[in-house]
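Here you get one chain, nothing else, as structure tokens; it is the form predicted alone.
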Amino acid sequence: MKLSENNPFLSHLLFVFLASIILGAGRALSIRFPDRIAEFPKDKSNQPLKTAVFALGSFWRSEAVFGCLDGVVRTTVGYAGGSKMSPEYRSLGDHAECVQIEYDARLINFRKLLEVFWSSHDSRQVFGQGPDVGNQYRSIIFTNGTEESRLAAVSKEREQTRSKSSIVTTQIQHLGTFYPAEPEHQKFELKQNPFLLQLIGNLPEEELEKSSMAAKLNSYAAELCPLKMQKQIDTKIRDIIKRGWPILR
């Protein structure tokens, strides 16, 4: 089965259907006919999103760790923590691979993100995670102010208490410049699943990077969504295939 890439109406219908599942739309959905698929849903409160940045090993997996959390709107992989100007993947200098998380503080807070950070990697491993060894894979909590620094320090102390036999190597740094990584590194796990990319209309790189749905499906592709949501998306996608939507013929 293959999605038709030449029928924007059908692509948008399927996008709206998946959005209602994955993003939890609780209101009636209207059909529009834009040249490109608009991001969905929109925040009508005009309340600015908050930003957090963490380094916890390879940023391909790190992005997938956070993308499926309730309240996380957008994820971007990139480089931070070093002094080199305009780092690149093959020339990082002293930067670390990291993930930037844009989130709605009404639905999730920095404390919860810290909990996910600690539970998603081995903070006792020196300059690396699993088979990925090197300075670019070190563990860092980047902070944007005094309160975040305090919360990070408290959480690190708590983690060290739990790890009596090993030293927690995680650094706490004030966030300087965050450099977004090259397009090929964004939503890496999702890009390994062409079928999922087709389900959301084969978005161009700049839209894929900013898409809330892509952030969710990136986690889903890596099997890192909360179990309930992982199963819910599984069920709905199987239902789409079973019904043989015209878009899949």
Second form
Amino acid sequence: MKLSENNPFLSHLLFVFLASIILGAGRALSIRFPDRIAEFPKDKSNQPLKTAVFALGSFWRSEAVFGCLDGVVRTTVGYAGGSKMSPEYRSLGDHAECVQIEYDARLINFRKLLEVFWSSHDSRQVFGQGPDVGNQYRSIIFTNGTEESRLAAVSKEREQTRSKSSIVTTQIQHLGTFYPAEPEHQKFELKQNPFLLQLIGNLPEEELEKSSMAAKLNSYAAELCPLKMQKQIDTKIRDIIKRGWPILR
Ligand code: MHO
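Show the same protein again, this time as the form predicted in complex with S-oxymethionine rather than the form predicted alone.
Zooming out: every chain and molecule, the one shown earlier first.
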């Protein structure tokens, strides 16, 4: 029985409980208070959010690569890099599968995101990642302005030096339109894990898409959180199970 569906109070309580459990580890965890609480107005004016978009293979995985990083507030998968209007998963034309990352510039910067980008895929594979072969899986750094283009170019040169004779295929492009993908592709890894979904109160799709905690747990579900964070969340979840929270009975 899905308790949280039947009882909104319990659902809310459960959500707050999980939020405080995860947040309880304090600053070390750096999980921001989730958007669910946005029912209460909050001032975001002092939060300088910036946006970055990368293509590095299947967007299910790309979203999970970035979702757990300290400072990443929100992730969204989508299509960019091509010219087709209104692309869809089954007809994305010349676009690539991408992840859009909204981040708090006080906690993480484009340079760090670039590092994660390079270390999270094989930029030398031509139009594909592992078994996923095709134009839609190509490697791209999207930029927004000259400073980002410069940082991207410098980081690509560095990568090329490291790769010796194998050619780094990554393209650097000015971001045109980013088309968000269909809901079933958002937080895909998290959606494969009904237990985790239930732990955050079976959020409705729009909230799931915006939630920082969902982005973190999406990454956790794919085992792509930095090791320390992965272990901290493991411990918290084990605690919840041990306490026999009613949802588990
Ligand atoms: N290898 C993946 C690709 C999915 S993707 C979002 C699969 O399971 O089909 O393109």
